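In the form predicted alone, a lone chain appears below as structure tokens.
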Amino acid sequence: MATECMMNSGRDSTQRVEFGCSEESMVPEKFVWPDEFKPKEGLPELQVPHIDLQKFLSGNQSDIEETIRLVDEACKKHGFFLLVNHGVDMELVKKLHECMEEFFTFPFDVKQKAQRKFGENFGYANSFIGRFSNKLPWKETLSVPYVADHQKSTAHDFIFQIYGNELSHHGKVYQECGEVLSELGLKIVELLGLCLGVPKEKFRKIYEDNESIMRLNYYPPCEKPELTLGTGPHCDPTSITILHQDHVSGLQVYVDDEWHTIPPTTDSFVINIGDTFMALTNGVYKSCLHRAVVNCKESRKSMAFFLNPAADKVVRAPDEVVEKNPPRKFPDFTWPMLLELTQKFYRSDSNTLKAFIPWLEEQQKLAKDTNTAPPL
């Protein structure tokens, strides 16, 4: 198990590297990839289907079907498609980047308020120190809660917690946001769903109460960007991904053993698979590795929503799609459960619910042994 990078518990996590201070074109040993992993120059473009959500939506059959078709060929092959027309407020995101910017250029000291400890989901995090012990990733990042209940503000109350009126413009456009990729998430797994042969409103229901997670990246300028990686190769081990991108190129996927770009389109979501929601499709959608660059001339800010089940619903996949690409591939498993293991235990690459699987076994086994409740 890839256990080397992660750091214990007791670590000092509340060290920084102060991006943009003249030190920064040293770049600490710590930040520095071996040589396999950096990042090179004149990368090829992937092709990905450009999918009109609006088309999909109009009940137009042939429109149906190729939408249909598109992005069940993209999935097989690595996970990544592009969605268009998807009915968004762009003007909402433009102030989820304004937020962003704002957030990310305060004082040290007011962005720590929110720091995030080991092993917790949400808060700031400085390149991960306290957490991985080398081959840092250059970027500083803020996660924000959002659970899909009308009844609750969870992105604005974590906010006003931390903050309280201080910064709850903040919170508001966090909240209003995930209300709104919520529903969007829901619409993409109707349509996988459909992709799959499987009844829209069946994965509908398993994420119409997602308690998701709202990750805001903010990647500095970097004097030796060829030494490092914004984020290092890994697959989410979430379910599904909607990214939005600045107008800074750096996000990069590995298909084909090669590293392929997909440039950033303002008015577009780059959608991808995730670890969780591979296992749900029985292994049939790739969860893929992917990136992302830094370069010297200016900073890159990106907003991912992980859309993820409730904390106690079973990620199972469906009899009907198991029984068009036999055997089960993946034991019964709640989210909660790959989050742990990712957190503090393994570092997210191409082979995390490999090494899931007789990590789970283990725990049941503990819980078993010792009389506990198992991990389900």
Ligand SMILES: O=C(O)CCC(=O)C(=O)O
The other form holds:
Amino acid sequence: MATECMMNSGRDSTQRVEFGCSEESMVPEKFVWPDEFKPKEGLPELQVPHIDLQKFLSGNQSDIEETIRLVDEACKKHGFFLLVNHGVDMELVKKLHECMEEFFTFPFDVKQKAQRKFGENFGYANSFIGRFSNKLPWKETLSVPYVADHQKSTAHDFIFQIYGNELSHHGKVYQECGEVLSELGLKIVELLGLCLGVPKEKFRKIYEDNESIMRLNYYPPCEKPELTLGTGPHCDPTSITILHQDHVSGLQVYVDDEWHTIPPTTDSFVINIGDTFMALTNGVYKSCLHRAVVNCKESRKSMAFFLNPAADKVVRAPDEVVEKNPPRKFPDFTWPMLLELTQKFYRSDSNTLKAFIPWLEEQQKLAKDTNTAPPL
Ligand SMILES: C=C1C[C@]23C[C@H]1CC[C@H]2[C@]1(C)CCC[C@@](C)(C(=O)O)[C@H]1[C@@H]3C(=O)O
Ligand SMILES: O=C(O)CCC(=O)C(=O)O
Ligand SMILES: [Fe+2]
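Got the form predicted alone; any chance of the form predicted in complex with this ligand too?
Time for the whole complex; same chain goes first.
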């Protein structure tokens, strides 16, 4: 089981603890987070607007204006809102969760066939021991590529290359989910364009050939949930996140200097702004710190669809946005450059974009000094 696997990977030193769900238990040292990061009980719920997508798409003018007002207000404050009546077939999402349950309860050697290598963005990862030396997340993940241009590759291809026909039914579900979530993502960025006074086609064009990441998160039960974190505090470096939680709570968001919960609502998606889209709005919409906590009773699963522009798309806030909110705050960049920073040099937190700008300038100077092609 995953817990056993994590325990093995960190068995070298453990910390005997006094409190929690069971008296005698160990959490490997590397999974124990510093006190200031440890989860707390009794958090307030974050009040996020419930955005009815069908009502917005087919509603009257006042429905449209109300939706725009609610989304704009939430994105300017913390970047989170709930999407309901979204048109996605939840039977497909149920199948996705069934594939997740089957995959993450495979024997470790089966999962390890998809092992994600350092610097790579896709595949299976557990404990992240290869990437981080401490503050390890109590989770296993499977990251699957989704490319809107099916001529290039499919999520099914990715799974087939590793498992052949054995997991073909998983690959098909991942691809089908990717297709509906990619379409949903385009509707979301069009809505955000309307909120910002940007022609909706402008944002659609950036993401219509998206090269996205479907991240499957599996959080095994932890005997000492008050000592660790399922996913550490971070801002998503990506553009738009479409998150589906199962029935187990765990998502927390840091707003007004306090952690808040967003309880699971299995028929809706949690939508949040990532760093890349914050840059595309010249900082007007916020990419907000969030994390996931675990519990000692049951596993938790979540699927995060990270919408990203194609590799060659230049991320540059439209003039319509910058004119209303001068000056221009971010250099032009492409998503693969920010992704490389997070995969090889910088663990995503609340300052990833701040760290990215000097790193990018250094890369561009290096390219100039060595007379090689600049990263952009
Ligand atoms: C581009 C990405 C990197 C991460 C997955 C996506 C968007 C969120 C990032 C992540 C979840 C932020 C917290 C740290 C991280 C290492 C993790 O816990 O998985 C991040 C992902 C990653 O780098 O693999
Ligand atoms: O599991 C969750 O609820 C959140 C996960 C998350 O924030 C992420 O994968 O980026
Ligand atoms: Fe996240």
